[in-house]
Structures are given as C-alpha cells and as structure tokens.
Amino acid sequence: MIQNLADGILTGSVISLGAIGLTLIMHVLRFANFSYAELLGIGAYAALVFDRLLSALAPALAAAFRPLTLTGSLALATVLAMALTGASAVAIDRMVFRRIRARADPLSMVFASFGVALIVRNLITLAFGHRAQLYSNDIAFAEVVSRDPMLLIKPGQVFVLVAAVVLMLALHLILTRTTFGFALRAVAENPTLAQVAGVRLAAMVTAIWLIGGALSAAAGVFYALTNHLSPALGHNFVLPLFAATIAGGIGSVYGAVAGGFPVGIASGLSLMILPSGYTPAMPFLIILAVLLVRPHGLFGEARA
C-alpha cells in the first residue's frame, strides 16, 4: 500500500502541474478544452529534440547529474520546451479558438478542441512514430527506503516531486506577490469585472496560455523522466486533468493543485484491488463523486 501511495503522489504532482492551465482556461474562456492535454506531449517531445540537439552541439552537457539520469542538456531542453510549448498554446488559440469564439458559442469550441487534439497527436506520431522512447537508456536503480512495509523509490522520482512542488511554489509567489499575479487572479475570478478595472483581458488570456503551456510541458517531461515517451501521453492524461480541475474547482489554481494529488493517489491505490486496465476509470469516479457532493469543487464557487 505504501508503494502505491508513493507512486500516486508522484503521479499527482504531474497531474497538478498540468491541471493549472486547464482550470484557468476553462474558467476564463468557459469551454472544456479537450486538446489541452496534448500540450504535455508537445512539451515532452520538444524536450527530446532539444536534448538530442544540445548533446550533439555540446557533448559535455550529456553528462548526468548522478544519481539521477537527468543530464545538463535535458535540463536546458526542458526550459526550451516550456517556452516552445507555451508559444504553441498561444498559436493554437489564435489560429483556432480565438476565431471560433468570435463567431460561435462555446460548444463549437469544445468540438474544435477534439479536432485539435487528434491533429496534434497524429502529428507527433507522424514525426516520432508509435514506438515508446526514453530520454536516457541509463538504468536507474531504486533505493530501498523501507523493508517493512516495502518501499522502493528512484532518485528521479524524488527529483520530479521536488521540481513539481518548486514550480507550484514559484507560481504561488507570482500570483500573490506581483502586480501581474493580481491581475491574473482578478481575471480568473471575474473576467468582466477585471476588464472594467482596466486589466487587458486579451493580454491576460495570452499569459494564461503561456503559463499553462509551460507548466504542461514540464509535467510531460517529468512524467517521461520516470516512465517513457509515447504519442498517447496527452490522451492518457485527459481524464486525470479534468478530474483534478473539477475536484479542485474550475478557476482555482490552488484547487487544481489540491485536486491533482487525490486523483493520482486514487489511481495508484486502485491498483491494489483492480487490474491495471480499470485504473483509467478512477478519474470518472472522482468526477462523479465531486459533482454529487460539491458540484463546484473544493475551492470553486458558483458562477452565473
């Protein structure tokens, strides 16, 4: 049980990172963006490309930070992938969603998001193939933390958890200590009132896409660090991201963080009593449970 709990916490940190941008976009733009999870795939594969490129240009960067399998080139590649994915999210919004929301209702944007998801996923498959890939072929040995109960943890898993928490804390400081953060929170709480107060809504929407894309890229890289790369990466995270968003409360950054960990833990613990093939059903159950008990989520509020 302890092992499943630890694995669930790790997965929850990845889900929380990815859910932050999704909850803001759903709150401000008022549509369920089913293509959002594909940003994890864009970020993960962008990091793979940048990693290979940097390793070729500067072989010294290919050295790993022991006992991790993380290399200097991959660390820099992750930063570049976050920037590229954020820019990609903005580009997708301007090419697709902004045009549609100016002419149609939110339901049309939901349907469009399915199309965008399929296009992005198939483009990734076309470029990299169906075969699963790894950032590093080095074998990472797990450390025995406890024998009774048995608990095995890899150094990379600890790094991923710490790095995810650091990014969340950095976002918290931005939201609570800067003028930009206050404006972003105002838009997330009440876009119309924020616009009346002088906040440029279009600029804040762009910032939300940039932040969401960057954090999703980090989440994709962190997941691939402890697992593997696959074109289905984004597809596999669609339901967990939505479950975290709904459980925490649409529009609440802190709710997305608080909702992500229970979703990851529930999925991890479910492996104790259910075959692995049934694990994807856990986000459905969490969504239903939250909607029945608290329709607006843990930190959400009713909206007109």
Given for the second form:
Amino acid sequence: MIQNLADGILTGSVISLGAIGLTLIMHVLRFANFSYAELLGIGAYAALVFDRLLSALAPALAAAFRPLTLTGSLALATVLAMALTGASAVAIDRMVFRRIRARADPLSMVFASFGVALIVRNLITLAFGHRAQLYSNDIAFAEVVSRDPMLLIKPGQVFVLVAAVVLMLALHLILTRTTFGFALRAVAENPTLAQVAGVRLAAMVTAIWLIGGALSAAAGVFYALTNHLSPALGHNFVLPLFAATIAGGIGSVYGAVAGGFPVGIASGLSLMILPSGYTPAMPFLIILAVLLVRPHGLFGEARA
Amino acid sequence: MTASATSSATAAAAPVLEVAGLEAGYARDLPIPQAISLRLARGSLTAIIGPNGAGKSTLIKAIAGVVPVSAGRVTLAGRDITGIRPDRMGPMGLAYVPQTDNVFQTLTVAENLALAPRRTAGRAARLAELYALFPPLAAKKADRAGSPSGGQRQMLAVAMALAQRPAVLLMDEPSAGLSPKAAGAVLDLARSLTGQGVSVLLVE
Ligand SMILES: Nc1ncnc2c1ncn2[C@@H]1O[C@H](COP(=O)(O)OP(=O)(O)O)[C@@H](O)[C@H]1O
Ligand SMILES: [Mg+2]
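Let's see the other form, the form predicted in complex with the partner chain, since the form predicted alone is already up.
Once more the chain from above appears, this time first in line as the rest of the complex follows.
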C-alpha cells in the first residue's frame, strides 16, 4: 500500500512536469496535441546521447554523485536535452502545426499530431532500436525505509521527486514574479485580450513550446532514470498527460501539477487490486471522477 | 450597419483617427459593419449608438485589429494601421477596452496593470500616475482582478488601456452593467481624457 503510494507520487511528479506544457498548448492553440508526450521520449534519448558524448569527452564527469547513480555528465546532459527538446518542439511547430494553423481547422491539427507522434517514435526506434536501455548499469541499492509496511525507496527516486518540485517552483516564480510570467498567464487565460494588452502572441507560443519541451525532457529523463528508456516512453504518457491536463482544467499550469499527482497515485494504487494490464485505464477513471464533480476541471473556469 | 459620423467641426482639419469605407466580419463575404466612415479630431469624444446586434462591437474590434478587415482603411495620425496585429496598436497610439472579458481574472490587479505598459517608455512613472488617478486600484493591488466590483473592473480595464499612453481610446459599452454612479464616473473620466488631448470613441 505505502509502496504503491510512494511509487505513484513519483510517477505523478513526472506526469505533472509533462502536463504543464500540454495544458498551455491545448488552451492557447486550441487543439488536442497527441504528439506532445513524444517530447518526453525526445528528451530522454537526447540526454542519453549527450551523456555518452560528455563522459567520453570528459571522463571525470562520469563519476556518480553517491548514493545516486546520477553522474555529472548525465546532469549536464539533462540540461542540454532540455534545451534541445525545447528547440525541437519549436521546430515541429514551425514545420507542421504553424502551417496548418494558418489555413485549416483544429481537427486537422489533431490528425497532424497523430502523424508527428508516429514519425518521432519511429525515428527514435530507427536510431536506438526497440530494446530498453539504461543511463547507467550501476546498481543503486534501495533504502529500506520501513519493513512493516514494506517501503523501499531508491536515492534516485528521492532525487527525481525533489528535482521535479524544484523545477515546478522555478516555473511558479517566473509566472508570479516577472512580467514575462504575467504575459504567459494572460495568454493562457485570454489570448485575444493578451494581444490587445500588447503581448505578441507568436512570441508567447514559441515560449510555451520552449518551456513545455524543456519540462517534458526533464520528465522523460526522470522517468528513464527511475525506470528505463524505450521508444514507447513518450507514447505511454499520452493518456496520463491528457488525464492530468483535463482533470486540472485546460489552460491551468497549477491544475496540471495538481492533476498529475492523483493520476500517478491512482495508477500506482490500482496495481494492488487490479492486474497491471488495467493500469492504463486509470487515467480515464480520474478524468471521469473529476469532471463529474467539477466539469471544468480542478482549476478550470467556465469560459467561452 | 451603415453609418457615417464626423465627431466635431474641428475634425475637418487633421483627424487623429480616420476610418474610410470599412467593412469587417467573422465570415468571408458577410461583412457586418459595411462602408463605415468616421473621423475623430484630437481631444474629441464621439459616441456610436445603435441597437443590439447592429455591429458596433464588430466595428470597434475591426479598428483595433481584433476582427479581420475585408475592405476600407483605418488611418491613425496619417499612418495606415488597417488590420495590423492588435499588439502593435498600443505602441502606435491606439488602445481598446473590450465590452466583456476586459481584464485577466486569474491575474492580480497589479499584474494586470504591469502587463499593459511592458513596452511603454517611462513605465514605472506611468504606473504610479495610474494608481494616483485610480486610488481604488492602488488599494486592491494584490487582489485577483476577477474579484472587484463591476465598476472597479471597468476602471482596471480603462487603466490598462491608458497605460499604453494612447492618442485614441476605443471603449465598447464602458458603462454597461455598472451602477449609475460608476457609469457616471467612467463617462466623466472619458471626458477628462479628451481634455488631455486623447480622442475617445465609445459605443453606448
Ligand atoms: N464572434 C462572432 N462570430 C460570429 N458572429 C458574431 C460574433 N460576434 C458577433 N457576431 C454577430 O455580429 C453581429 C453584430 O454583433 P456586434 O458587433 O456584437 O453588435 P453590437 O455590438 O452592435 O451589439 C450580430 O449579428 C452578432 O450575432
Ligand atoms: Mg456590442
């Protein structure tokens, strides 16, 4: 029970990080982006490549920060992967979504996003193969936090949770302390009024892709660090991310954070009573449960 | 809607805002305001009056760049501003207060106001001036903009427009839904702005 809860909280933090950009994109560009979760895969694999490069170039970086298996090179690689994934998100928008936005309806965007997801996933498979990979073959021993009830926690899991919370806090400070943050929240609430108030919408859309891509890359690395990498990494997060976004209220950053944890926890807890094959259904149950009580999501408001 | 209005006798000299043969709408081939022409003199107050659904809001949105213009021209101080992006209107000297949803409810009063003049010269001084002009806003800086009364929300919306130091201010039904006292205050404000050389176009 406690073990499933702890694992669920960890997954929840990854889902929350991933859902932040998705909720903004869905609200500002008004389309359900089924390719968004692939950014987690792009980030996770980009970090793998940067990590291998950095540790080859500077072997000193390859030492792990004990008790973590995290190495200096992977930490640096994660930062580089965040930048690269943000840039990829912007590039995909320029190449695909922005062109469709200019002439077609939102439904075309949804179909295009399915296509983008397929392309990204297959490119990753082509480059890295189907099999699962790890950043490090080092073994990190789990700490026995408690024996009855049994609770095992790996240092890496604690690190991931802390790092995810730090990233969310950093975003919170940007959103509430800077005029750039005000502009971002203004665009999320009412894009037309934001333009009337002097905000350049196109620049904000680019900023949202950059931020969303960077946070998704971190989410992907954090997931891979505590589990493993595979080309299906992004795909497996499509439903949890949508569930967190919808449950939290589309357009609300805080809703995405608040929605990610229950989705992760419900998936974790469901393992106790249901075969693991049913875990993917949990996000749907969360969406249903939240929308029954709050039709616009936890933090959503009724708006046109 | 088909109309022609000239604000005052002095407009003939050099209008600040000139709208000529404007047509705009939400669907192709279905212009809502048709062939509208008007001229605003510096420091004038002009009101557009018409029944509901006549297209007053659509006209004002077209001037502000929020609704696509299908024909005609909008000139501001001699410069053609027809259909430019709404975010470029402020720096050009034209500000617009929408009829509804004219403040960001999830932002605080202070955040709403800080947003508008991000690219205005002398930003801090401008904000101080606005808080002095609207003391109730200064008292509610930290409150969410969704919470103040209708009158204060309208005040904030006008302050956000003024933050951009406009030469022309477009206001869409600024007194709708306000108490008679608050409505009077908004109209007094519009009149006092004309005394400072601002041209006001309002829909009532
Ligand atoms: N966003 C919109 N999309 C399509 N039609 C609209 C929209 N807004 C207003 N209209 C239509 O345009 C016409 C004029 O509306 P509006 O300009 O709001 O009139 P007014 O402000 O004079 O009451 C109405 O028939 C209205 O139904
Ligand atoms: Mg109207």
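Heads up, when I say rigid core I mean the largest set of C-alphas that superpose within 1.5 Å between the two forms. Numbering follows the first chain given and starts at 1. These numbers come from a predicted model, not from an experiment.
Core-superposed comparison between the two forms: the C-alpha position of M282 differs by less than 2 Å. Comparing the forms between the two forms on their rigid core, the Cα displacement of L291 reaches 2 Å or more.
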